[in-house]
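Next comes just one chain, in structure tokens: the form predicted together with the partner chain.
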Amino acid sequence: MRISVMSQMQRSFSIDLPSLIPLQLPSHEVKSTSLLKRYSQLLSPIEKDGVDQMRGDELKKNALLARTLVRTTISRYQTNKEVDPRSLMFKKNVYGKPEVDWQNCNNQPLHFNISHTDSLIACGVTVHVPVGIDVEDKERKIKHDVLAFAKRFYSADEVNVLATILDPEVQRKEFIKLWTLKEAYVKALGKGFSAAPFNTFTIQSMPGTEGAYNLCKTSEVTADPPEETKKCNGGWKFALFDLADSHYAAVCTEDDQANEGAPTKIIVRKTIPFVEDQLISERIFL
């Protein structure tokens, strides 16, 4: 199935299932305040509060930002007419994620997730199939010891892995990135955190790809003495890529039955509301 959509900027592009677009606002490179007050004439009274509810002037530019990208980005892929950002509702899941309320105008199969950090708000959006995304600045510190914060909240695999790495600055990457993973992997869920505890499953990368990792479920069967079984069957794609030069990101998305193991397209695309629209990369993740 393809859709074709008309982007804001009059381009037309063509997005191929299973696909996700992830884009990514650096923040810190909008300033205008003209700008910065059209976008706050797109968001709801609640956004609004949301917004008013940070503390700090740049916590409240990035909440802004960040409910800007959402509705302008889903906008913009919409199967009929272009949609006007404003008029976008949304509403939580039962355990509190946030989805569009499409209300009843014909349920478009469109889902999001957005991830944000002090400089780079990424929003991905896939067709179909639920999707999960979290993005890390590279250069984040962990102020505590990063095995012993593994021990603590990661699988035991996890903490093997991370245990083998011996030089401290790559062993403190590799913890960012499985966190990236492991919470592209919840949010996705949807269901909360307490759905799925860090330590309850491992996400270890596909040898012979790059980018490509695999979900482990461990669970206990009850047999005497409790045994721990993992469960590495699909279900679930993981997609892990530089984002900016500065940040990592991992996308989870479930997969789709119709389409099971076929390979994930993704798109990223750097914007700016209204102002630019770059695309930054396409790639095929197996």
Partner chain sequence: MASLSATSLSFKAPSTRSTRISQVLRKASTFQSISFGRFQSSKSLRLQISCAAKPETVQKVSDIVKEQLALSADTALTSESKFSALGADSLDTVEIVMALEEKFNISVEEADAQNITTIQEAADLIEDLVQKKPAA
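Structure of the form predicted alone, given the form predicted together with the partner chain:
The following holds one chain only.
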């Protein structure tokens, strides 16, 4: 799996899972008019129209960088050889999730997903299995009481875990981590948020691991009365990690049965297409 990210912080990262590599691109680092023009040349007419329809120069720039990141990341890893990013075509599935149009290929070789914050854009790419990625600012503020907010959206099991955390700041951070993981799962499903409301499943950390999580289905949609958790589903793999010390990033992929539960390797790189590509770190997630 590959993950690419562009950010306003002028940093770029890439993440690599077995047969995956993530990349990040920081938009505030990209100020060259000639480089932005080169990025624009990679886009299809429809994508260019979409960029032009954005309101404000900053939104247009971010949209351009996002599309550039998707194209350059996928082209870099397509069937293990580079292809012209301009040759890629895209479509949406029946639920509206964007995907590469591989024409007459029934088994899609690469899947991708993208996530935005005000300062970061992340793109994940996987081989043969669906992927979802979400990034959230660590300092994101929650206007309402954390537990009250959690009771509206999270499963009873998750609310109970949060309730055991007495430090308000630690509780807020754990809430954000859960939100990031849940978003990644729903996006990996690719059926829209109505198909998997947040309170219909539970994300649990895996004992003895750092940043690895399990998905557990719940027996009720509402949290009142508290639902009992069904057995955890090993069909999805999760990873949670930091990006640039300022964001949480969560990646969810469907477990590739061909790899027989092999650990997931994530490589983080700083990259600016056509300019820079630097390895930042490598980690293994169970």
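All values derive from a computational prediction rather than experimental measurement. Residue numbers count along the first chain shown, from 1. Note that the rigid core is defined as the largest set of C-alphas that superpose within 1.5 Å between two forms.
Q: Align both forms on the core first, then report whether residue 210 has a C-alpha shift of 2 Å or more between the two forms.
A: Comparing forms between the two forms, the residue 210 CA shifts below 2 Å.
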